[in-house]
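Take a look at this single chain, the form predicted alone, given in structure tokens.
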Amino acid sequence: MSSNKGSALLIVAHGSTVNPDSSAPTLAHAAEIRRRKIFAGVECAFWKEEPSLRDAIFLFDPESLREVYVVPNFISEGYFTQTVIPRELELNGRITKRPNGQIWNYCEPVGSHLMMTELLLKRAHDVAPDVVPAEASLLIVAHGTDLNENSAVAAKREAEKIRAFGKYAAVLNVYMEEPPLVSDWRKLTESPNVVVVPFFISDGLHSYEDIPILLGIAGAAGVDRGRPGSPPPATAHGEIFRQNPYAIDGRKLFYAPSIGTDPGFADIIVEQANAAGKT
């Protein structure tokens, strides 16, 4: 990317119509990346909230930014980064000349970043630092099934990359609704210490609720969470992550928040966007 001065950023992503904090994590990096000032215009849009993913398309004025990088917050690729936001944002390949002169430059996924394996390392460590990894098995934790077997795909990627550098005990790659199992961690693990990241980009349900359950860990936390299936109260987040260590059968776990609320991932949107403006 030779200027940035008439370019601009639109970051994408999901977005939830229940939970608010879904969309969190997005917002944060994009001021992140606004304060620095790299593009002249910095924009979220979601699939689920406003601004959507079709009003994106008359965010930026065409005369004064040439350029739009977009760049999909999203663990994988696969059906919204593929079909969705290209058909929403009538996009017609990596690059897109609109009628109006306007270049649209569509980026590789934040998850596909070669910089996701160190910023998992590191979230591990944040939450988990006086523990020898060689004492402790790292599960990264993502949703499973067919419905969502990319982000299956890249959690495994992700661990066996970790597995390669001998640091942990034991590196594994688990799911909530296939084999292996989160709710399994018991049998799939011999350490004394368990660290337990969710491949998530932001915190919701499954990372307040669902996980936690899976773990035995939700009734330790002591957290109210309401009437089944309703969005966590407000006292209830982060309380289930200020709990480390749980102690569970005379072992130690740790339950790290979701990997895409680290503040790295603003510089993993940079760098997809700088790579796109390289090709």
Second form
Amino acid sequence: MSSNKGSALLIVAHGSTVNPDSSAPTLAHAAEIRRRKIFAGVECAFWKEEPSLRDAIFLFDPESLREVYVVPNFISEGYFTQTVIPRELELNGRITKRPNGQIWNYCEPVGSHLMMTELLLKRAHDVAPDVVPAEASLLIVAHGTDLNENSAVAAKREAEKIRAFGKYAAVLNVYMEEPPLVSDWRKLTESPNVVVVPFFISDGLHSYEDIPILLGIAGAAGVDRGRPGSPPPATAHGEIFRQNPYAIDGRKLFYAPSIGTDPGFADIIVEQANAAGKT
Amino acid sequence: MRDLIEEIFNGLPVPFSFGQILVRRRECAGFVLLHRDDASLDLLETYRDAEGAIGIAKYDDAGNYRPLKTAPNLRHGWRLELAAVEELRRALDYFYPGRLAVFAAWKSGYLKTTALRETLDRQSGMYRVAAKISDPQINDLVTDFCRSDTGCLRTILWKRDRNRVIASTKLPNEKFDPVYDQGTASGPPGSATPATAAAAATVPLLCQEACNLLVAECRKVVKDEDV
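Okay, that is the form predicted alone; can I get the form predicted together with its partner chain now?
Complete assembly follows, chain above in first position.
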């Protein structure tokens, strides 16, 4: 970036009309970056929440803020980063000059940054600090079968990179809806410890309930809905992460919150803006 | 550095209202924010930092998640004490994300509005079908979905299409008037309307383009018709 005095940061995320926790990590990362005073302005925009991507066009005073860095808080390149965000923000490439002279720099999504590997390792350690990695399998969970999204590919890439370190007994990319299935973790792993990190931007139905059910830990944590369609118990949100480790078949399973809730995401967002500023 | 929003704050008489929020000046220094319906109440839960607004704005009185922050269902029973104008700005932005900036753009004359048909024609993927909604269906949907008493407190600035046809012929003219205080809109016939405090000044929640929720509703209308 040429100078932070006239530069602003826009963090773009999906958001949700049903999940109250969807935007929370993005707002928290924005508050942290704001606190660091790196940019003259830091704002968020969401596809499904407010301010909308269309509102974001007006968030930055064109007279005082000459440059805007747009960082998608997404796990991978895909439909949203390649189609929806550029269209809604009226971007026509990596660099867009508005009629008012303001320059908008479209950055890579956070999930594409090299630091993501480091962050996954840190999260795996944080959730199971006393576990010797050589005696543990690390599972990185993505959704799989996402239309036009590449989160499954990104999870595979991260698993391969971590595997290459030779630190963990095994490192696997697993999915909710396509093989290798997270529900097959007993067959897929042999180590006495299993560490599971959801490769998602925020916690929500998938990390609070769906994956725990697939892992077979929902009942133990008291987050099982019981009947389909019935409301989740009041303890559901976050409780699943407080009951580690889960003892299953003589093994210990450690379940981490979604990677996007890690405060280290704020560093990656800034790095993605820096990278765009240097090109 | 020039700050449009700060300039607006400096020019505003206090107290002023913003949606369902009343902003008052504190006796010592700073500001106090509360729900307009709670203007005469003393026993309120007190918050003292701008980030407190995130939690207050997230759920309604019944504990339901509020996906649309400009819906007229802001939770009651709180007061937010803030020391400085920068905190006030941040808190108001948590309550009504983006609305201050849109208001500032409107005041400065560079706010661009987008007709609903343009918004719908731009959609892709699962929302592409929303463009098939008919004009009468738009009229009914906007009337129901955007009405100030039960739907949304924003003032509609966008038109239905490029011919500048009004978005709904059934909503009152005030719904399209930035000077009108949408927070005082009366409830539906037969309902009890809360006693909402009128303020000396009002900052309108301006709507320059249909939100994603309305686009999703347009899609729903089309899909329901296909069944």
